[in-house]
Amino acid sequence: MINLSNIQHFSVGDGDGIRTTVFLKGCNLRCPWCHNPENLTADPVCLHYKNLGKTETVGKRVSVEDIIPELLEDKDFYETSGGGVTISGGEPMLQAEEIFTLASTLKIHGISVFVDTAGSVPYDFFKVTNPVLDGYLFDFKSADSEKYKKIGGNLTLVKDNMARLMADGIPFKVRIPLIPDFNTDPDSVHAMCENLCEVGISKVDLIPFHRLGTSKYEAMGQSYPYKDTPPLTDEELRCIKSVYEEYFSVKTE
């Protein structure tokens, strides 16, 4: 059984074409940014839009049988834009069984599958999912050990999980979510570059902040630690892009 958050049809952001992406619930990290909140834990949540009048609860146990009609749906779209399915979280890594089972039945259709990750688990999980998937969005967050302690991360296991996974000739993007005060500066950025770089890694994806996500910790009944940050200025989103373009060949979300 698989810890269902949502089902999103149409995403463009979760990999290659139109992909319908999967939202597992339960994640080992605390990023305060995090624009998934519902997701952090296993727990169903409830979350009560008061603007809207509307209640809903996030969360269930479902059978992979259960979702694959719905997710064969968009097989035409699929098919025409080059793109399929994305299992995001949470960290879905933590269900690697069970996205195993999903994977498999999805690769009998003929439909191209990806897991979002940040990768801070052990390489044993990535082990189970490898043989089905094609490929892996991997966050890197920071090359500071203590920051990534502080969101309940391991630095040294993310660069090892991503220096397997190449050894192994499994494909995988990097995407680095741009957060401020968090890993913008400019130490912070060469930094993170480096790292990469030790790790053997040629392109990356940036992904700037946003703060899409308040509304949920709204409903349910939380402070967002990053409503009052605003986004980074096009300026600042240059700065830091240059940086990165000194390493490798760098795409913008």
Given for the second form:
Amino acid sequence: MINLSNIQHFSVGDGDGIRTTVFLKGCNLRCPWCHNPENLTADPVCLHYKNLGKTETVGKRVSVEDIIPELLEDKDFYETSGGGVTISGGEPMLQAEEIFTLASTLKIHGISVFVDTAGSVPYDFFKVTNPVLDGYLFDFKSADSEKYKKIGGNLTLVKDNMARLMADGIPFKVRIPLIPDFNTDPDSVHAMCENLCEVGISKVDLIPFHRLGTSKYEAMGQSYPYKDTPPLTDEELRCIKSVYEEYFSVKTE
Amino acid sequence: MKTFELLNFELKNKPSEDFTPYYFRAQGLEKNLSAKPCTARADGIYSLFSIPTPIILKNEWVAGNLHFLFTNIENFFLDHAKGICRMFPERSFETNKDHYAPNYRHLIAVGLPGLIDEIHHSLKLHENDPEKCETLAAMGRTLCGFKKMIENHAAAAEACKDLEGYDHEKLDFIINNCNAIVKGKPQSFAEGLQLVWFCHNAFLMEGRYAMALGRMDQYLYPLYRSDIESGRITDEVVVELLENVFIRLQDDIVNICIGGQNKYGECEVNPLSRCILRAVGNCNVPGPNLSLRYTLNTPDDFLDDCLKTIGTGLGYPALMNDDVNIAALKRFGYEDDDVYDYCMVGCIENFLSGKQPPWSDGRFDTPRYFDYIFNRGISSTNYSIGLDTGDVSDITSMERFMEVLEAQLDYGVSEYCAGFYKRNNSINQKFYPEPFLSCFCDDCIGKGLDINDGGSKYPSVHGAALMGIGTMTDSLAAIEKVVFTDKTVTLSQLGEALKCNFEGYEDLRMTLLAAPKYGNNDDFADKYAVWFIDYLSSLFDKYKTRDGGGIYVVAASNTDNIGAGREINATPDGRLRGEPLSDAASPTYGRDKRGATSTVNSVTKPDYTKVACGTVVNQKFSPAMFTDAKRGKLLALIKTYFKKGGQEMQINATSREILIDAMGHPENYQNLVVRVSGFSAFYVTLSKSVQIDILNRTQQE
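Could the form predicted together with the partner chain be shown next, to go alongside the form predicted alone?
Time for the whole complex; same chain goes first.
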């Protein structure tokens, strides 16, 4: 059984082409800027949107076979666009066995499968999923091991996992969330670039911070720590991007 | 500032006198008020074209505007002229006046003198048939007036040489082009464009609206190519000339068609298609209703350019699936050559250019038939009458409900057609000849017959615009789910709730709203959309127009879904009384919640080859979808949509934030163009309810 949060069709920011994103519940990290707070816990979460008068419960355990038909619905779009399915979360790698089953079935149908991970899990988990995936979208959040520790992660493990994926010839795309006051100051940016270079990375995607998740926190009766943080200005973004461009080929979301 | 921008200022600065085309027309009519209708009308058109002195604007490369139809004659003369014109009343949209695509291909091929020769030739052929001779002579007279109008423009341009602020290069250009096209067939792109523009302008002078320019990239292409090949012209000049024309298309809906395939399946996109796209994009005004006939082999880079143009906020080209439209038209037995040369008139209406009388259509409000079922044949909002199909408590299955609904619709369609016949036949065709228009329709000249009186190659067609496919589909799915599957309420209880507009039945309304909805790739609902197109097209297939043409169905609504909704009681999908119906062929706004791919999967289920007029599926995307990074994905979505049998997609690229802000601060958004189901308009000029409707259409992404 897979611990499912939500399935989103026509995803255009989760890898190549038009994709269907499968969001899984449960995460081992606690990033305060997270825009999917409903997926942090493994248990179901109730969201109550006051202004819409709408309440929904997120999280159910379903069998892999149950969700396959929905993922096949958009097969024509995957084919035309070079897309497929992306498994995201939460931290989907916590359900590596289920991902294996899901991706194996999709592979039979000729569908590309990516996993969107923060990568702070033992490499053994990757070993389970590597054979059936077309690649990973791999988050890299900081070059500071203290900062990683604060959000529940492990910098060494993350870097080690990237290196091992490289060694094993598994494609992955490094994605960097640009979080104000966390990893966007010049020192942080340079350090992250150096770190990634050491691993041998040549391409990165930058994902600028946004606060569209605010209403989810409210619906969960919580306050979003970043609700008053404005998005990066174009100028700030340009500055950060130019540094990354000294090291890598860069795409911005 | 570019020339067309300067021209735009000149055009806005209209003369302060009265707009009096009727004054010029009356002068010709008065020559012989009791002449045969075609003769008298031709005299009126002759004087309308030939008497007023043209005004040449300083930034015109292509001459022809309506500023010369303004006069400051004393009122009693104007009143007298109005009285004269009233004796020769005009046709209306419902009696085939406009929404027409003239045969410009033929005009370009033979030129104005060639057309006049054809009339002389036909006169000889029909010399023993006085009525035909009279008709032909009338056509000839209007062409002489038209020729005089062109000569007058040359003279007016000559006179401008003595005036300050005029550029002699432009004046000479106009003079040479005018002189050339009155003497022979057009020999250059500029001459061809000038001739077509004069013709279009002449139709405007006659008081016509929504006259299409049709497949400009095809009929002007031979002239374009020979100019380019001989080095006489560059694409830059071509674009500037086109801009000079397109900037004037602001208060009208002028369909221009690019792309498409020939009967061998070859894509006909050419370099002129690209120039037209560029010029329309540069002008950025809502009048040129650009339509792309999409084929599988349309070049990707051209499609990408189309998306870029759409992404500027302009909203067009509208994207039409050539394969579906061609299959739909072939059902009516037209010759292949004519089918493959189809274009659109008005918003999206498929039309055989220059081969059939002008278009007409009307509104068929499908969801109102629920009211007759629940209310023993009497509408609860406006006392209109349908069939009394008995007490709903006797309807015990979904199958039976569908039978009853089909009976209601069957009656409704017969009533609709009776109404159409009454209006369309309300005039004596012999008394309403169109001698000028007939010159641009096959084979009026050859036959010596008027366009609406047997002259056209094919008979007139009519479009029945089916309102509310989404409302209807959602309502039927809700009835099946809530009444017959879950048995939450009986049909009678549902009827009571509808009568009360759900007051006191809020929980039931929530249950109905939670039932499966069109647009989410759920067959439970979508099967009713398939039925909707199949059943209604089969009903209209039984009827013909007065002269034996087809009655097409239309799955488009402009903004009529709002007006229709105002008159219609609450519906079983949970829609409240007076709320808009679903728009065009789109799912009800806000209810297709599963993303654009699911919307596409749903809306491609009906068989649109049964919708010969065309459909409109409105989709709105945030500007982010038009960036270099994402545009390819949008294109893939569109290609898949067409591969799956979608007929048309109308794309808006405007963020909600912008639309909301524009409602509060219209002064900052004067140039914001939005497509409203088939045509573009300046957003700030729309009424609040239309703005809200646009806002509510699901923003996909």
